[in-house]
Structures are given as structure tokens and as C-alpha cells.
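Next up: a single chain in C-alpha cells, the form predicted alone.
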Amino acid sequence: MKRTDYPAVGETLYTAALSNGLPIFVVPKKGYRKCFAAFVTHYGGADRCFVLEGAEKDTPAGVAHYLEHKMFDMPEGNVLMRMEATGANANAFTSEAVTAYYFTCTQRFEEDLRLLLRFVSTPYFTQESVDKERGIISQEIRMYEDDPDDQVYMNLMRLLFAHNPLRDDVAGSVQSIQDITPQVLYDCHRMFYCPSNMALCVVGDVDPEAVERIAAEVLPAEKSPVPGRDYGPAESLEPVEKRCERRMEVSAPIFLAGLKLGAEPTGPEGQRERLIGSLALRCLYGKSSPAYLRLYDEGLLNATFSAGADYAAGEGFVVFGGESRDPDAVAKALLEAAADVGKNGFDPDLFQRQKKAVYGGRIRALGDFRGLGVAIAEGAFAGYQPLDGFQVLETITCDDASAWVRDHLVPERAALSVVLPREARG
């Protein structure tokens, strides 16, 4: 394996990769007891449209949900219950971009990692457990449905995108999943779930020679293409409308503004985009930024307030929002003080303490072993190492962050979503 150090932030990193194409990233924590571990696909919510075998696809939205819920299941039962009988602390996730398997043991760690590598990759759906399921998730969409931070943020999306399936959630529909069968989640799993298209995260007191030698073990030796992408329509950098809103059971309205940040940037410089954006966001929208203070001091934002870039299924997007009395007025106000640090640029004291403080969270994060796993396999899909940016961020300047509000936050891209509480009843 390929050994990186990172004597700055006091890492190591073992790297390798399979000839059936899986990347294998191992971080050896010294000392520690805990070990994490997660087999990561790059197929989420928003991968829905591909090309197998040189049939089209054209599947249902939540498919990839459902997928992570059936993969527990194996002929000789549920994986999770034997995963508990090792000690070891078992889950997953599927976001728009990723699905992830993972668990956290302090022993027999190679037998967990053998057992989540094998249900990962050994799919089994019976008409019957599918049909079951359907019930259980069908429920949880409607707990969503009855979610305002839930709503707030989808009205959003669908301001914000004409096409691209970030539009619809991650779970589908109560409607969408009826379509799933069991012959659909054979098909999404043959095509994302090959090595080729996953990564492998340890963190951990492990050695990363026996990480490897097992990954080789366990999964098939074969390699398949990188699935293809298909988003859709190519997005403009306006919004589909303007504003919406809805009337909930919330006790103060909540809002959510975003604006469209163009095309996801990959690879090493977009590491530093991202980056520049991060700094740029908590410059100008973090608790000690002085559009935050002010509109706080005045009863129009609370400490529910945040603000951050994300990027998925081939776009970039701002999102900031929270509790307020007068949404309007604080998406008016906090679109203002972008302009004007796009004329006038930061205060370079406020962006050097600002530059500080990500850097000390950086090192922190680098104690929570499930982030720093889901996060190093998330940049090796996007082309960039997380533990890179360190020295990454040391190179960007007041002028970079500035630039980048003046290039992206501009009123002409933002929309607005709005869940206020229901009318009194006479």
C-alpha cells in the first residue's frame, strides 16, 4: 500500500486499489480502541437514469433508499443481528450522491469488516420481504411529509431545479415506491454497487496490509465500468421560481434560501473551490459574522440559523435559513451583505480569524472516525483527497473568498422557501 503522512495534522494514510477497481483508504489511529469502517457506493437518491447492458433505465425515485434497507437482509437472515453478536455497532445512510455501509467495533474487527464486505456486495430480495418493506418505508416517507425542516428544504429544491432529480427525496414517494420490485433492486445493484464505483474507508488501530488482503478475499475479482451519469436536462443558474410557502405545524415560521451554484467542481481545484466557498460562507453568514450579529440583535435570527454549500448530482448549492419572524426581510438583508462584500470585499481580520477557526474544526473532525471515513470516501469520488485540504486552505486569501461571494451569491440566482404556522381557527 501507499503511504501518505500528513506530519502537519499528525495522520498517516495507506492507499490502494484493487484490480477488480476498488480504492482502499486506511487511516491508522494509534492507541485507540474504537475502529470504523464503511463500504461506500457512489449511487444515491439522485442516480435514477443509466444504461445496463444496453437497455435504458428509467427507475423510480427512492430506489437506492430502499436498496439500503433490503441489503440487511441474507438467506441465512438479518445481517445487523449477527453484527450485534460481535459487539460491533452496524448502519447505513443513502444521501443524493452516496450509500453507506458501515459499523464501529472495539474487537474482532476483521471479522465484522469480512461480514460487511460480503452482505455489501451479495444482494438477496424475495418478493415477499420486498412487498413488506414497502409498508415500513412508505411510513417513513409520511413522517417526512410531516417534517417542516423536511418541506422547507424539498419546496426548496424544487424551486431552485427544473429537472435534475434533486428535485424529489432521497425516500421517493409513497407513489414512486410502489413501482419497486424486486427485479429493479437486482438491476441498481449490478449496476452501482461494483467495485468499481465503491471505496473502502478504515479508521482505525488496524493494519492496513490486512484491510487490503480481505477486501481482495471477500469481493469479486472482476471489474466493471464506472457507471455512467445522467442528471437530466442541463440546469440553468436561475431558480424555476422565485419563492413558495406552506403552512405547517410550526410555533415561528422557518425559511430556507438558496442559490444555484453551477456545475459540481471535482478534482483538486475543485477541493479548493469548495473550500473557498466554506470560508466564504462562514465569513459571511457564521454566529460571529456581522450580518449574523446584526439581524440577530434585532429579533430577526436565532441560534438556529446556518448556512453551507453542498454538491450533488452534478450541481453546486447554497442553502442558509432558520427561524424568523420576517423571512423575507432577513433573506433581503442577508442577500445585501453579499453584495456589498462583493464590492467591498471582507474585513481581512474577521477572514484571518475565520481561516483559523476552520482550520482548529478541520482538526477536531479528525477525531470523529465515521466523518472522516464517509468524507475521504466522498472526495475520492469527487477526485480529491479530504486530508489534502489542510494544505489546501493555507493558500486561500481574503481576495479568493471575496471573489467568490461577488461570483455566485447574486440576488438574480437566490429563491426562497417558506413554511409558516398554521392560521388560528376562530
Contents of the next structure:
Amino acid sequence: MKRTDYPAVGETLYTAALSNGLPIFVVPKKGYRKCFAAFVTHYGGADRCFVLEGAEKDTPAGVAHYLEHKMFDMPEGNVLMRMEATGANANAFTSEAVTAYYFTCTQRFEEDLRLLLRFVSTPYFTQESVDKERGIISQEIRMYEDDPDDQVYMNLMRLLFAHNPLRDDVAGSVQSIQDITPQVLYDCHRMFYCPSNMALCVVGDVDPEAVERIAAEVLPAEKSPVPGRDYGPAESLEPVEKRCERRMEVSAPIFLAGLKLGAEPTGPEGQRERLIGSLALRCLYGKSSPAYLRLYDEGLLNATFSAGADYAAGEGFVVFGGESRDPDAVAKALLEAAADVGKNGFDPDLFQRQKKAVYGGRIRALGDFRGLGVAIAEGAFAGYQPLDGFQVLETITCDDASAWVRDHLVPERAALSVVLPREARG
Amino acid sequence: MRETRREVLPGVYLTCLQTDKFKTDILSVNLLTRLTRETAAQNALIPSVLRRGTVRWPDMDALAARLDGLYGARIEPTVRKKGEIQCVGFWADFVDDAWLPGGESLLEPVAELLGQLLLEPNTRGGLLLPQYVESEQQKLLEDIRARVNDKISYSRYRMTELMCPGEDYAVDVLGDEEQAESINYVALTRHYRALLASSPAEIFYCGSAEPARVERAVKEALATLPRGELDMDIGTDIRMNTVEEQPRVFTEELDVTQGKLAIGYRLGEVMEQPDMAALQVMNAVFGGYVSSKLFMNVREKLSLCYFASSGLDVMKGVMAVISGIEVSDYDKALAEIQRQLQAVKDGDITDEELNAAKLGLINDLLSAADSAGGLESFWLGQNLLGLEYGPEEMAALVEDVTKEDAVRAARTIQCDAVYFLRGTEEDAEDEEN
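What about the form predicted in complex with its partner chain, after the form predicted alone?
Expanding to the full complex; the earlier chain stays at the top.
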């Protein structure tokens, strides 16, 4: 395996690529009992349209997530129980862009790793088990329907995007999952769970060579082509609509504003672009930014506020929101703060100390095994290595951050989603 | 890892874990006080008001600039409920010396700032600033009212409140709305001074610094902590029996699509001499993991829910089960949950179930030992329970638990309250139309 050292932050990365196209990443952590491993496919809720044997397939919303639930079924039974029987804590999640299967364990790592690789590469679906899961997933969807944060987010996506699948919830709807059959799951597995479309990331006190050896043993040797996906025609930079609201059982208004960033940036240049964005957002809307502190002091924002950029399904977008008694005033004030930076630039002192804080935050993040492992997989799919970020961060200037705000955070690209409390019954 | 515990000031204990394993250090200061309806909201408000500004750093802008300059060190208010003890104070994390670019050191400046936040607030005429108190009081009220937004934790909170009338345990960690509304800055200042003077405290550090250096930094930071007559009468009353003979059933309505079922249990006489490891294994077999009886049956076998799990509070001797279900499945889900608990009591536990439960617990304990945050939380619990063993030793105790031990731990469990949160009738009718 190839070894890369990051002496300034005390990390080492081992990488390899198997003949079947699977990239492997190992970050050894000396002295830790805990090991984390994630087997991640570059396939998420947004990957709904693709070409299979020359035919265009359009799958229902929620397939990737449904597949995630059913992957744990093996001919010999549910593998989640088997992994727990070794003491491992196994789980999975589906986002718009990826599906990740992972475990943490403190013993019998190699056994668990074999199990992980084997069950994720073994599709086994019966009509009965697929039908049975519908009740469980319906309850999961029902849970999201009652979750105001989830609802305010989905409504925002529908404001921002005209046709991109980001408009649909990753889990789909109770309606859309009715049409999911074992055959649909088999097709999607065949397309997207080939090693060349996946990444294996391990963080812990393990032997990197052993990880590579086990993966080569368990997984098929042949290389399958990486499927192309279709998110429809390019989105414009402007939202479909500017504002929406709905009423739910909440104590105070909840809001989420979003701005479209355009095409998802990839490769090392894309990494730099993303880092500039996250640093700029911290300076502009972070918990120590002048805008946040002023609105907090005025009682218009509280600690539920957060801001960040996200990239999926070929698109980039910024979201910021939280609770506020006056969402429209807050959104307006925050966009004005962006306009002001666009005009005058960031205060260089503010930028320098925020950069220091970002360094500290990234050091802290190295202790989060799951976060690190998943970030490395996502980075692999977008063509960059997150651990290079420390060095890239050094090169980012105050002007870079100011220019990013000026070029991206303009009011024409913004939309506002609001959830209001129910009106008093009477 | 080297662990030390010393009384550094009267009633103030410092637990130090020296290790170079972590890149981020943790320092927390927790004042310990009785959780009561009258004082909970005031106590919860105090660290947030203090976090607004100190003599040296008079507002949040100055504090933010200072913390960003310390490589994004965080010092945040912490308010925790441990049994019937309310733990309030500050929680800090910061880059360990080894990973600071310029050979700098953050323990001393962070400890100093934490001490200033706790002891030297920005005041006028000796009183906390009214604008800070009022602003944070509004935010506390927002937080208290926002409990309803997360229907799962709201159901657990309502169940606990209804199950334990007359017990301090019924009080939420943030207190209640009425008490929070009645706070004013004069009374809060008085309460703050009394809290400082009378509370025992638990301080925790985990990082690469020598214990002697940590002790020096902490003593210096807290040099002006007033020490009056300490209220050592803190602890948790354990009620062994249920409030009524039969479980009390409570149903409430909100505009929701999914019903939430929360069931409260008393662990009973086993709490007279609790076997912590056996209790944990019992809970893990019943509903702690995906291999547990609740998940395997209520979810996997009957497809009634997406989640169904149980959790223990060993300080109070209670257990809670939470699940999200279709409203129409209420009877079926409740019956199945009670049936699974009976199976545990009857010793209907396979070797696989027992082993999976033990291994899951051991994995959690050893994982907690691999994170500074996990260790902080573990040791605060141990210190409050008067237990001296660390997560590795706890894991060894879990290893030795037999099926008989686990069954014995379940023997005296009794259901005390069933709480069901369901959609409003009005909405049910809408759906039919």
C-alpha cells in the first residue's frame, strides 16, 4: 500500500486500489481499541435515473434507502445480528449521494470486516422480505413527516430545484415505496454496488496490509464499469420559487434559507473551492461571526442556528437556518451581511482568527472516526483527499473568502422555507 | 492512561486522565445541586448568562474573538440531569499542546477563561446585567417550549413527568416554563452567588498534561471560588414501588401522523443493592441493541415500528421504553413490549441473546474509553454514584454477568406508567374524508 504522512497533524494514510477498481483507505490510530470501517457506495437517494443494458431506467424515490435496509438480509439470516454477536456495532445510512455501511468494534476486527464486505456485496431479496420491510420504512417516513427540521429542509429543496432529484426525500414517500420490488433492488445493486463505484475506509489500530488482503479475498476480482447517472438538464442558478411556509406542531417558527452554488466542484480544485466556501461561511454566519452575534443579541436567533454548504447530485448549495420569531427579517439581515462582505470584503483580523479556529476544528474532527472515514469516502468520489485539507487551508486568503461570498451569495439565488406553529385552536 | 482524583478545594474534586492518545483535550467544571422544580430553571439559566460576558471579555464578540484566537477552543454551558442531581457549569475542549503549530499551550489560557466565565461575570453594581439575563431567559423559554418539537424526546419527558408526581425526578433538566418566566436579574444574582458558595463540584480533565500542572491551572482559575457551607445533601431518592397498583395510562394529542408510545418502569427492590453490570446486561437483552428482544420482535417480526428501545437510569432505578407506531397499532405494540419484558423475567433468554447483549455493552464501554468526551461523561456518572472503576473494569464486570444475574436484575421491575402521544381526532377525521 502507498503510505502518505501528515506529520504536522500526526496522521498517516495508506491507500491502495484493487484490480476490481475498489479504492482502499486506512488511517492507523495507534493505541485505540476502537476500530471503524465503512464500505461506501457512490449511490444515494438522488441516483434514480440510469442506463442499464442500453435501456433508460427510472426508479422510484426511496430505492437506495430501501436497498440499504434490505442489504442486511443474507440467505442465512440477518447479518446485523451476526455482527452484534461479535460485539460490533453495525449500522448504515443513505444520503442523497452515498450509501454507507459501517461498524465500530473493539475486538475481532478482521472477522467483522469480512462480514461487512460479504454482506454488502451479496444481494439477497425475496418478495416476502421486501414486502415486510415496507411497514418498517413507512414508519420511518412517518417519523420524518413529523420532524419539522426534515420538513423545512425538503420544502427548501423544492423551492431551489426545478427537477433535480434533490427535490425528493432520500427515503421516498409512503406512496413511492409501494412500487419497489425485489427485481428493482437487484438491478440497482448490480449497477451501483460494483467495487469500482465504491470505497473502503478503515480508521483504527489495524494492519493496513491485512485490510487490503481481506478485501481482495472477499470481493470479486473483475472490474465492472462505473454507471452513468442522469440528474436531468442543468439547473439554473435561480430557485423555482422564493418562499414557502407550512404549519406544524412546533413551538416557534423554524426557517431554512438556501442559495444555489451551481455545479458541484470536484478534484483538488474542487476541494479548495469547498474549503474556501466553508471558511467564508464560518466568517459570515458562524457562531462567532458579527452577523450571528448581532442577531443573537437582538433575540432573533438562538443557538439552534447553523450554516453550511452541501454538495450532491451534481449541485452545490448553501443552507442556513434555525429557530426565529421573525424568519424573514433574519434571512434578509443575513443576506445583507453577505452583500456587505461582497462589497467591502472580510475584516482581515476576523479572517485570520477564523482560520485558526478552523484549524482547531479540523484537528478535533480527526478524533471522530466515523466522520473521518465517511469524509474520506466522499472525498474519493469527488476526487480529493480530505487529509490534504490542512495544507490547502494554509493557502486560502482573505480575498479568496471575500470573493467567494461576492460571487455566490447573491439574493437572486436565495429561497426561504419556513415552518410556523399551528394557529391556536379555538 | 493515568487516572487521578483529588479534592483541590473544599468539596471540589478534580478527576484527571493523563493520556497522549487524543488530539483534543477536555476540561469541564460541574457544580452539583439538587434538582428541584423551584430552582431548576434558575440553575439552567446561570451558565448561559455567564457565557454572555466577563469583566475581562465583556460581551460575546470579545469572547468569540478570544476563543477563535485559541484555535477555536470551545467553552460552552453545560446543564445535565443525573438522577435528581442537576449538574451545571462549563465544558471546554481545545487542541492538545502536541498539535499546536507554534509550540503554544492552551490548558492555562482555557482554564483561566473558564474560571473567569464562572466567577467574574460582567456585572453592574454587583448584579448580573439585566439585558443579558432577559435575553438568555427568553432563549431558555424558547428551549423549554421547543421540547415539543422533537416528538420522541417530548414523549419521554412527558412520561417521566406523569409517572413521578411529587418526585424531583419529574423535573426537566431545564426546569419549567412558569419558573423560567418568573426569573429576574436581582434574584438570579442572589441565586448564582448561593449556588457558587454551597455547591460541591466535579472537575474533569483529559489530555496530555501532568496532573500537577492541571491542578495548578485549575486552582489558579478557581482561586476566588467562594466556599461557604456546602450542601452535601444531594442525591437521588429511589422509589421502589409503583405509584398505583396498576400502571397508570396517559394519552395526549398533538398534530402528528405517527403515534409515540413511552412506557416507564420502576426497577424495584433490586435497587437496594444494585448490581450495575447485571442491570445493564438485562436492559441490553430487553431493548438496548438491534439484537435485543424489542427490536427483534416489535420491529423485525411484527413490522410495527422503525424504532423500539429501552434505556435505564441506574441512579433513579427506572427504565423507559420508547417506540414510534401507527396509532391503530397501540394495543398490539403495548402487549408485545410487555410480553418481551415478561420473557426476560422468565429467563427466556438464549445464549446468543445474552452474548450479543454483553458484547454490545463491552464494545460501547471500550469505545467510550477511546474518546475524551465519552470518558468525561462516564466519569461524571461514576463519581456521582461513588464508583471508582473505569470503563475497562466495568467491561470486565459485564463479561462476568450470567443469565441468572440478568434475570435477577429484571425480577422486581414493574410498569408504572404508559404514555401515548397520538394525532388529534380532528386530523384522523380529515384523513378519512
